[in-house]
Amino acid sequence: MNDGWIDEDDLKEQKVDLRLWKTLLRYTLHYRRTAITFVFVAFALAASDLGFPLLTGLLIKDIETDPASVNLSFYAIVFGLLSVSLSASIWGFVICAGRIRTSVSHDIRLDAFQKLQQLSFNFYDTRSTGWLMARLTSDCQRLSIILAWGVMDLIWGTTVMSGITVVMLVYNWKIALAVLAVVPFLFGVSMYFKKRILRTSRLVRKTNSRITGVYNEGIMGVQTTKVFVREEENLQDFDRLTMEMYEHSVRNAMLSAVYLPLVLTIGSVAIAAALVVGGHQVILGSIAIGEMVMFMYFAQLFFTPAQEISAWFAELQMAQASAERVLSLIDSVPEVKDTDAVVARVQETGSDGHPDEIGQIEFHNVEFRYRDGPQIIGNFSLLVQPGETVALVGATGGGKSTIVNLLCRFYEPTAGQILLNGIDYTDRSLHWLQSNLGIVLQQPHLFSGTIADNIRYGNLSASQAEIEESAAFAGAHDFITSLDKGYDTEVGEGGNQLSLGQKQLVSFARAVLKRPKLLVMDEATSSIDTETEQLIQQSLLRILEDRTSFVIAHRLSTIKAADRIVVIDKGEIQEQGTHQELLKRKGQYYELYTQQAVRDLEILDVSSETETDSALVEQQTKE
């Protein structure tokens, strides 16, 4: 079982970066009303924390006093209404913090979508799809939940600590350095232990980007999995995978398990020391013993946001890497775009200032490679008339989807170029190029809806009318209409409540309603039976008629109609021309072409038209 693709920035030891969690910042402040008052609510609650323990201190003073004289109305009227504001802050904190959690998660979801929709193909090639649900999952939740309740506890105790340090200096700066004594102490553990706990959470995320990995094999590949019988060996490969998580995840609570003691145990030293200085000057009666109990009070409420904000920095360590994760996506460069110019131009007039038609098409001196592999493609230079059929024949990795891929502009070429109509395509708007392409591939995909909804795809605005026409040009609709409910029949995730034959059929309708001036099969007819492809077959031929077309296949049977046949290996041109053209030439064509008729006819009744190129193949064997 594969892992999946492991980012290398997920091994990376980086300090805890501050511009980047100022720019996740950024999607708190977008909701500047509930940020306000969020902001407010925190000063609210500080203030009225700290109210409690002046005011408990103001009484035992003037119990110790004059006991006569003391108003008890004033203070438990004091009393109740920093109750109920410190009541009315909490219950406010508690809705700011959930609608900004919940705010957030929307935004940097919607972000990351929104980039994936963007990104180039070679962004996927080298991503499993574990590490890409982690980012839109455990992720952006993570980070959800530290930019709300975490900036929550952070303002708060911020604003707390600072307030108890300003009252204690004022009252007896003798307790109050006691009491901040133990602040650096506090910092050093906190340091310590940050590193540390950061390396395991990335770890963690790291093995949880696997495991999600494995689960989407597991459950893709379930068919494969019983045919092989690997049932018991997949379960032992996944149980050394969650044994490794569990490794990490234990070690990680173990470190912050240790962390917040510690810093409680800090918090008790704290306590400790302010009880002796401030006991030793109540007895020379340097301070009252209400103000002791004052000091008391607010050593210990000193260290209760401390806590908070330790186990908030020990969760800021460790969602350090799922922030690194997340903008590392949303981040992302597509490599293939519209270039500035093109930009500007769609900017400004609202295309890309070039004749919106297809025209003639030229690859010239093209050549591709993957990242830094092998060359794929090598000095490919092909003139494609407007209007013409061109099939790309050769052996398996000869690199003709490679060039479909190139002329798509899914890749762009390493070298040479690609012109349409004399123009370099990186000079036309990719989403004018790609909008005018019908591609129909050997594994089609749909979506989960209706038939009807997954040929629509083509054409939003498609009409019921157009939808059935549409299937109807491309074979698809009796089998349709034979269903319960037609074309409303629901095809499941992925259309696995469809036969593959029919899950191509409803993927070429959705090809001809998008009506495309360019139009692109790859391996298109090879998974319909030999009826249905004849059906096909005399569709294409108004499909393609006055349509730029390229048709990659393997059964030969298939593109003898082909304006031209070119026949591609190692990413080069071998021979080019009509079928009986290649044939007569026999050259790789021709031997390509014998085999198959040879396998063919082992395996198949041959059909009389198959029956007539045998002979034909035949004959000239003899000339």
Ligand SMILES: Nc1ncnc2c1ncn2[C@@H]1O[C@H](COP(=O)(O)OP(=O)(O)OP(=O)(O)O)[C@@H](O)[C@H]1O
Contents of the next structure:
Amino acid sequence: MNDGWIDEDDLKEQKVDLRLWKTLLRYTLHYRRTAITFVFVAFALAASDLGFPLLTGLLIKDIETDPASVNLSFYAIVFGLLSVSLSASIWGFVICAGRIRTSVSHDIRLDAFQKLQQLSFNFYDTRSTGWLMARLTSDCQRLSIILAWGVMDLIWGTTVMSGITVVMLVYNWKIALAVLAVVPFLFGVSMYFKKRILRTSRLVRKTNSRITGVYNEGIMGVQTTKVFVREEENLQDFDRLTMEMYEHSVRNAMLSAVYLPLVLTIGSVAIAAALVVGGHQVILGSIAIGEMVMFMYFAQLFFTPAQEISAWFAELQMAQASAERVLSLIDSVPEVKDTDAVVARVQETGSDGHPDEIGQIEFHNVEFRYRDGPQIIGNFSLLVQPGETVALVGATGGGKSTIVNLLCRFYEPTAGQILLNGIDYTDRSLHWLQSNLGIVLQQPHLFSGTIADNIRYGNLSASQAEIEESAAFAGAHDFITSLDKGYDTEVGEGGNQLSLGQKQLVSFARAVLKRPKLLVMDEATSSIDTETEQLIQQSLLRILEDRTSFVIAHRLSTIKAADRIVVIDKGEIQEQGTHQELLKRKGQYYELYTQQAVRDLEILDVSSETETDSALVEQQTKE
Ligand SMILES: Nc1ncnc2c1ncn2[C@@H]1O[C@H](COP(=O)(O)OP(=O)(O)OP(=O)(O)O)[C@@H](O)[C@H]1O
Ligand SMILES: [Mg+2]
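Form predicted on its own done; form predicted together with the ligand now:
What follows is the entire complex, opening with the chain shown before.
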């Protein structure tokens, strides 16, 4: 599923950054008991591995020197015990590695997900959903495999190899050196091929997922393809992709085909070295045949760990990019977060130390730019009284959504202050502000589940009656009850089974249920038909009555009743006042309003406006 998210970086090899891996190793070491058990298991496994050649060597030596006094049953028992110890340690090995792998994978994902929930919007502005999904799935999976199996194999492999090396050197350094001389070649060849095999198999997976994607598009877009008579071109594209897949697969198979025999040959050279040097010493009479056999056995034992370790080194180099990305995610610091002073106060007293009410809201010389972008809001000052309804209107891209984003503290001003009840809002806790906040957006997000679940999101302890009451308030009750399953209708992923207008109504009901002190509506009713909108207007007035609200709307008829209308252009306030005041001023608002009224008249060809409005329209048409 996640194969499509292989980045270009995953196909490159990078230098292994030990500091990075050391940081990640804390995930493995967190399971101290399992890790310690594992070290014992790894030693036991290495000792059993070493035991077999030693025992074989001793047995042959005993038979050679005095066949009559050899205690065969003793050897049989020790062999049996060694086999039991080997099986038991392999069992322990798999269990420990499996346990650590599952736990590490769970922990990395949890940390990453938790971080995703804390990070501010700034972070999301620069990263696509696909990128983030890949970090949470394929990268986490790859890392957890390395941090469990890789680490375990490294411990076991180095123990076995150093054990063999020490025993060989102690027994007979000449044969030992002959055998060890082959090891660097074994490592070199293994690393070389493993890296290439890994890269081609990733390319195969990547191409494969692209093919799946093309299949998918082909099926989904079949109507468009037919209408535009694109079948031939699509087929050619598809053909090119399958050829690419074929080439990568063949290359992968070729590499594997060369690799295994080559490693086996190098291994045989090590055994041959033990045979030649050892045999020579047997002929000279300086060692027994048993020792020579033991060394041949040792040479063979080197294979598996040497191959495993080099494979893991190759994987480390290839997974370096994943490690960097996951760590960069886990270690990122949210740009908008509680200050240390606030955190300390909340820990001590359970609150941020200020009264609960929101009170007056003041934007004081606020300036804002997104990251390194141009200034979006400049010298913005606005004082809003408790309970006031402020409408923000103005041309597209003027900065209206940015202003409410700042108010909700999704971003913080780059200069100036936003004061709530006279207190700079950065001195208050984010939790306090956001739990007093209700937001309805133009593109509302619903979660998969039923309509009732989605409304309940505003207040998890709400009863069914309260949910229905809020829905009725928001003008959503009628459409919900007209559905077959009513409130139990599944909305699908992201609410896709509802129309945009229906989603807006549900999210409206969700905000109503939360009974926030501060309500923000950004184009909340833009996709709702005029009839339903008029229905909502009534409840809207009641909702807005006793709470401070910010309403953004392009359709000016929806905000006529606001206490104050603020016209925003290029991040600055152009004019403000009530609907009537602004009409009298004949400024920007007057222009906008009359233009819209004319358009509505042309489209609907009916006049639903008030008398003054009709008069204005007439006047404008003459002009
Ligand atoms: N996340 C972002 N990163 C960078 N620039 C942004 C971002 N969001 C908005 N902008 C820029 O900020 C400016 C103001 O955008 P904003 O969304 O506040 O306008 P708006 O008044 O709400 O427009 P509309 O009426 O179309 O919703 C635009 O020029 C836009 O390109
Ligand atoms: Mg906007």
